[in-house]
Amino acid sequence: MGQLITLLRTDLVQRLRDKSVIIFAVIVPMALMGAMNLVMGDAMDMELETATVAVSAPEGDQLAAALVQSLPEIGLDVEVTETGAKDVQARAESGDARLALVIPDGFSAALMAGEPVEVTAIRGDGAGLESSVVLAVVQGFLDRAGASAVATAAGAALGLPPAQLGGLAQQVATGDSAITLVSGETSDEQLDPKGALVAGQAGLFLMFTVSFGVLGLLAERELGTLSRLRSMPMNPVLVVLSKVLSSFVLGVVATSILLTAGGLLFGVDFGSPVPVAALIVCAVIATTSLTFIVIKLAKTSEQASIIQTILAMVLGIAGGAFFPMSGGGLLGTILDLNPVAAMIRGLGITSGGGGLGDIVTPVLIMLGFAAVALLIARVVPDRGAMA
């Protein structure tokens, strides 16, 4: 045990003296997070703004008036300005209104008769998602009014008395909608865009951080110090184990720094420290287990760098380091078994207030991944550093 601690301490000192560890484990991912935030910050912070709508509606038209009155009640902040038909397009083109609507004369009569009716919509400068929501509401109103006309015609064909036809039309036109819009927050088990960015980059660069142990082992082999260590009166396995443990320690420290600093810089709360720490440890165990495979495959540090980069990019991108990945069937199952995706999912649970009992599934996925990787490393022929 004393020999292992001595080797581990020596490895950590060497890694810290090597400035590349600090650069690639902390500085580079933080810089990348900042750059991505600058590039995509507006998209990640997207909030629905006030929808300014200029409307031209015929006077005395009941359905047109009902349509105009319904716009401010759709769940968004909608500012409606009624104006003349000639002024509507000018307001949209000048930017005074992000959306302009022109309701034609005879609007109610055409709808109730089941005849085609056209409401002209003009998108103004800066029209965004808010305008699309308003247009969807307008289309829904037209569909309901058209359905009312169809129901009236069907009732008349069935011989219903005129008094009942009016009530039927009113019921269809004013009934509760099957779809409603309500403001809400990000659901549990799902990080907001900035949180997903921080967690994803931490998971991606964790794959690179744990590779320094393997690179150190291969560097000692190339420098001739590995043969000296193996000739000492101790179990040769301790040499490999010290490198793996140094990777584990560096991974835990670097990931903790990234999540803490990223959370402070981007205003992300990942939840209680205890379950977050459990997720970090399990994620590091899962990624560090891959180093046993790399040790058996790579004969040089260049080969180890290539193998580790491939593993990091494949698992990182598939796990959602840059953008969310989803799929169904077998593909979805494979994506769910990714340790990076499991860590991000677990952080989403803790961010929503979950505790240790709520992150059992992500933890089991990461530990299961580690077990499979160790099993593969066990059966892979040793052609690498320790051969």
Second form
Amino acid sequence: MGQLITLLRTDLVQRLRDKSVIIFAVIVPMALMGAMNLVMGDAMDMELETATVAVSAPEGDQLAAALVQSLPEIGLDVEVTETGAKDVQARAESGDARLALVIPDGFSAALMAGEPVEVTAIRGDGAGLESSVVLAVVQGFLDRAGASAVATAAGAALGLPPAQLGGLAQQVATGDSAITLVSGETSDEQLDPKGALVAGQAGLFLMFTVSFGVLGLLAERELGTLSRLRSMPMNPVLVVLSKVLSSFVLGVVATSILLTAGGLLFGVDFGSPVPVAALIVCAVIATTSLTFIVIKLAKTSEQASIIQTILAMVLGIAGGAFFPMSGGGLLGTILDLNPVAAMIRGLGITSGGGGLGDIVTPVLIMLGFAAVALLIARVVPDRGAMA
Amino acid sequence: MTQTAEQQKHTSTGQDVLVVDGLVRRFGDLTAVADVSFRIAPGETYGLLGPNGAGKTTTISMIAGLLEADEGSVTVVGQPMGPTKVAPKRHLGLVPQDLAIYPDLSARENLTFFGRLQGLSGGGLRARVAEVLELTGLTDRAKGPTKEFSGGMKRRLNIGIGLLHQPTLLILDEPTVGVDPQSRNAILESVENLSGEGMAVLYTTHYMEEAERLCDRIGIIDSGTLQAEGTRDELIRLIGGVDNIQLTAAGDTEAAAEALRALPPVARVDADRGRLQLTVHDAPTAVAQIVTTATASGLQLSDVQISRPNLESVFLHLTGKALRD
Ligand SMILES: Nc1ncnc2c1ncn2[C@@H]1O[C@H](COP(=O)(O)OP(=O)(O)OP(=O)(O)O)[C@@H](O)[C@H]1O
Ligand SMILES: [Mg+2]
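Same protein, the form predicted together with the partner chain this time rather than the form predicted on its own?
Then the entire complex follows, led off by the chain already shown.
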């Protein structure tokens, strides 16, 4: 134990004296976050646009009230104004609201009777993606309420061409909309774009940071100190273990710095510290476990760098470090099992107020990933530094 | 070869510090070490003399437990050695052929780090580090990173790390390669001192002068095989070693040759116009008598040269090639 501590301490001292760790683990990702924030800033803000909705609902109608209440909870910024039917139309025309909804009298009764209900939707000027989402949610609500509900878009007053009106009516009616219906639950788990940027870059660079451990081992070989270490009265496994532990420590420290500093700079709150710490530790365990495979494969530090860079880019990009990735079927499953993706997802949950109990899935994915990597490392024949 | 070492070797009742028995190591098709066996007694300095690629480092790597042997065994102070063995490694100090120091750490940090791994700690460690810094002449430069050291300073530190924990057996793999003559002499002196203090030393080199100067016994290694082993004199006798004395003179060389042949140490005399070639046993003791006899028989000597066979000639004799190309 004393020898392991001696090894680890010396490893860390050397990594820190050699400034490249600090540069690669902290400074470069921070700079990239800043640059990407500048470049993508506008796009992010557009997505964040608030959906202004004016609603007229019948007094004392329970289901109508429930529908209105559900609107602000769909994960987007939704500003709901309840007002009378006439005013609703006026607001849409004046542009005060981008979307107007008129819920008819007897809404609850009709739904419960299974009769068709017409919710009138009016899209105002500049109605964009967010209005479509709101419409889809309304449709979803109607569907859930069990009615063969039909929503009619009556935008004639705004001068919308009939073809578009028909399309909108059909879109709302069938729920077959161009945009994906975002359920309340999922959107709670998603980071806003700036949060995703910070978490993604932290995840990507974690892959680079942990690689310094393996590189240290290969450097020992190139320095000749590995022979000397192996002549010391200690289990030779300690040498590898110390490198892996130094990767782990560097990974935890760097990721904590990136998430904290990135969060402060970009105004992202990742949630309560304990589950966030748990996510960081698991992500570092997962990525560090990969270095065991690299240790077995790489003969020189160049080779190790190349392997680590490939792994970092593949896992980082697939994990959504640069832009969100999604897919269905097998591809989707593979993407989901990525530790970087799991960390970003986990941070989404914690930023939405999730605690330890809510991040079980991403934690299990990351630990499972680590277990598989270690298993692979065991079977891969030793051709690298310790061969 | 000193008399005391000879006695030590033969009278040693204690356990041998190192027993190497039938070591074999292959790299693919190449047999780098083919059946090497030797022993080192406590306090003895043993030299492995051989050219580049002879298998010295490979042998040492197996002895120090860095490399698994394909066949054979290594026993250090009675304990079997291998890559995963811990206990026998406590008795070893290794000075690898290639530098093995951390460039970003200072000399003191390097020493302290390896000292801790060797099991030293606290005041004992600090004291040893200070001693070794003094011994290697690095006390003044103890603080700066070793990447700023000169080549000789790095070499000295490299050696210092190996003897930090006062091992029973110090292994030095060509420690003087690439060192200026002054540093080289300092290194040889400190090896002599350590040996004088009772440390057993395994020393590899391809400089026969170093082997002759330092080593009680020498193993001559080539192509992974120990060709011969013994004290310097034993090795020379092995090739029928006799000395040569060459006299340059004016006068009756034939008559002088006749007189010289009668002397007991003289085995053979060839006379050739003003020059006499004598083959003698133990030239240093015989030379005075030879000069007296030659002068008495009327020769006016202008030059006397003694040449003795050395390990170079032994190596040439054994392998048919020079130690260094
Ligand atoms: N790891 C290795 N893989 C393949 N061949 C090796 C390896 N190590 C040594 N050899 C080969 O084994 C032979 C003996 O090498 P070794 O280093 O033991 O020689 P040496 O006597 O120490 O030489 P030198 O005086 O140049 O240091 C050489 O032919 C060398 O190329
Ligand atoms: Mg060598």
